[in-house]
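Heads up, the chain below is alone and in the form predicted on its own; it's given as structure tokens.
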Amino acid sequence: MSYEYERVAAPRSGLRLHLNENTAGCSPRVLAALQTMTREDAAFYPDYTDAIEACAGWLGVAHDRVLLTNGLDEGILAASVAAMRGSEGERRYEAVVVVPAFDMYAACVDAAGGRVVEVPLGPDFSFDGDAVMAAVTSRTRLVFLTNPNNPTGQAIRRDAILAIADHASHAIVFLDEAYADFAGDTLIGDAALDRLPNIIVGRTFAKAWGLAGLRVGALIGSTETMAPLRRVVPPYSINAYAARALPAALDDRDYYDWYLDQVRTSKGLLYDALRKLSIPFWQSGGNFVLARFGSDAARVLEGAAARQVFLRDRSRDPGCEGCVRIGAGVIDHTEACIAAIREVLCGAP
């Protein structure tokens, strides 16, 4: 079985509640620094200093724990390529993935040839931990977890993580944190790390902190752990805007609080608007509620675009039937994407 990542179409114009961005922008820091770009900066290649040094002061870590890499997505796919170098034949090397899940996980392990094996969900998306540890066999080279998990956004207890990185101490487990920021919980500097130097902890700047287009994500674990991720990852894969951008965007504490309140409401106020409508969905730790519309689906998906609300079908993820994902970012916007959802479910106006 071959794996791919699926594009969906990203429109100009509307409402892109179906990506997970930032629907608000970067912080006015962020373009602040961009127009200071010269000529030469974009002719000689970058300088990562002030980018490190602000990411490990950000996330309270040494700098040699620290690894910067275009967007999320490389950094997944550098523990891949690591994780599965000399896989092949009756000596292919396995990766467990928690379905469901993002799916570049399964792209990159297939991309550098070893063996998905997929692990499902417990009963209403519940963990099951016993049920992953299970799946983690001499072959297993890598395990992702995802805390908060995209795209129900049901977490993942401590003791849980910890208990499968000390069953799999022979495999890196890969913590997906995309959404830590909005659920206000991480492993990053957790004593446990120490203990448990497997686990490599994934960051993105792209969902809270609205650097989407510019591609910066981040890597954090013991610098044993991250060498053989650090000679995959090429020498300039972060671009010389994106190097720049990143110290600025940290720099802004007072917007990135602003858009957390912001996200924190607007779940609040879909909550609502789903009950009413006797829509069931999960309480989300991310900035996004899964909502089962069931034989609907298609309707609001398609309604909705048509009055320029994009929402994300997540109907062929494993246990999402008839499920819809909507991303929740600036109040406004998930006010009218509420009121969208209303008049094609209701014809109300």
Second form
2 protein chains.
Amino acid sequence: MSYEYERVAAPRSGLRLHLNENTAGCSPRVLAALQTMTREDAAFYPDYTDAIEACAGWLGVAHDRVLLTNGLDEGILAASVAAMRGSEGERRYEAVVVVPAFDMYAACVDAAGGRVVEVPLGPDFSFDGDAVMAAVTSRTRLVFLTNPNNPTGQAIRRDAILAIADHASHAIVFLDEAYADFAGDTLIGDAALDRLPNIIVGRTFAKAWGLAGLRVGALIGSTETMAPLRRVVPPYSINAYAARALPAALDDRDYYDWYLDQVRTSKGLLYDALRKLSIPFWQSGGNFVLARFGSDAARVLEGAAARQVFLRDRSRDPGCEGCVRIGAGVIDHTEACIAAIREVLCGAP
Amino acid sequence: MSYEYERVAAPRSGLRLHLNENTAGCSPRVLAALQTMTREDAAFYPDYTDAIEACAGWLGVAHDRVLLTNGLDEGILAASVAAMRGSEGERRYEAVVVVPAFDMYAACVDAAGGRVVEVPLGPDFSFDGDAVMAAVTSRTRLVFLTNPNNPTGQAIRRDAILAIADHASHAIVFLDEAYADFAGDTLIGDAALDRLPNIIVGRTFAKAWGLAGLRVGALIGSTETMAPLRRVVPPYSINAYAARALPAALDDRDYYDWYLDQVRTSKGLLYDALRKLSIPFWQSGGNFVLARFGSDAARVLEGAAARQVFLRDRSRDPGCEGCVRIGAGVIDHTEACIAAIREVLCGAP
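We have the form predicted on its own; now please give the form predicted in complex with another copy of the chain.
Now the full complex is given, and it begins with the chain already shown.
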């Protein structure tokens, strides 16, 4: 079996509610900062001093615990390559992936020559820590956890994460917190990390901070656990524009708070609308909502797209039959999305 | 033994002649194109249609033979990861690296879990194709060749490259043409590639095109050989600004020609100056010149740096005792560099 990331169509016009982007765009301060870039800035290999400092400051960690990556994708790849090199005799090293999950985990593990061991979520997408621990073997070198999960939006309890890291102490536990800004819950700064240095936390500035096009993510972890990952990441992987953008973005906390507020309100609007339509959904910790349209899923996806509202088909994910993931960010965009879904399901208003 | 890329200090002020950057900056058209980027461009996952088309058009190859990479570094990493996964029983796969070479080859092979097999250049940095072929074993999965070489600037003859690719048909031959713009010699478009589909050519837009800060490289190769590398490169590895910059850069052929002309003249000026100073050097196919200052090397490096001219110490590279690599780009910068070197070696004018 081969795992590949499926690149989805991403039209420039219409409402892109299928990639969990911040559809308001980046902070105006970011654009202003990038307008000051010079011809030399574009032509010189970038320096990351300011970007690392801004990131470490925002997350409240020491500089040497931060590794900036070219989007969190590069962090996932670096962990996969570092963890999957070598083998136990003839048998490949393994990575445990809780599914449904972001496609990149399996794609990167597979590309790095490792074996993907899938562990399904429990009933109603609940996290089953015992099942994850049962899947850990002597060959396990990497465990991917996502909190909150994508695409379900469900949380993992702190003690479940710590128990897994304790049980799989010979492996890296990669805790993907791409959507933690929205859930307001993070393991960064948690004292438990001192006794569980095998945990690496992944963050991205693509979502809440609106920098998806600029590609900036970060890994946070102990010096020792991070060392083999640092060797995989090329020395100039972050683009000069991204390096300039990050401090400017982090300097505009008002913009971040505004978007988080929009997301909260948008999720409430979506929950109400889905309830009225009797569509099952899961309350989400992210900037998206997973809803089960069942046999109407294809019709909703196509009908919304015909109205220039792009949603994400997740119906082929394990346990997600008939499910569609709906971006929940800017309120105006959410209202347009709800109108489109109502039109498709109930006819013209 | 562990190989790591040594990040060198890169001051923003002064003359950066130590990283083979285009010190004139990118084309003004690139900056103008980037000034039109919007908040949405920064926040949305990028689309590469235009950038791939521009790159394929410039190189005269079909779109599906091009893989854009986040700097050529990412291409080197992708080849290393794809080629080094797995092993021959207990024995790791091997990559042949002709040294002296760009540090990233060994760093990436090592990070990917492979074994680096170094083959030294012949007398006077001549390329020894027989030695390369003799180093190829059943475990060889990758051979790095650089034409023209960095840091020596020396060329590899076409028939030597083809003979190696023919001999090592079970391996990827990664032909790094980062400096081919300056030498005017490329294997892209060569009919021999049809019978040697194991050759992948690497190019970068960091050097002649002045886009080092934007991180854009490209791999060109057959669909089959490229497939495992494509799986390693994340789907959104090129930043949105880079994707916008590349077509704008390639549209300004006059700027490219101007810089190539500056490089030619600068190399002539450097050759003359080094001859007058009785410093041995090698005529170079790149935008740099390697010169052997011998026991004066450290004094030249430090003295030039004190005058805000930064040169690259290559004295620890195999066969490069006492050698310094000097960027040879913008004529004004070369003249300032020559003045600094003369001052250090001969005293104030």
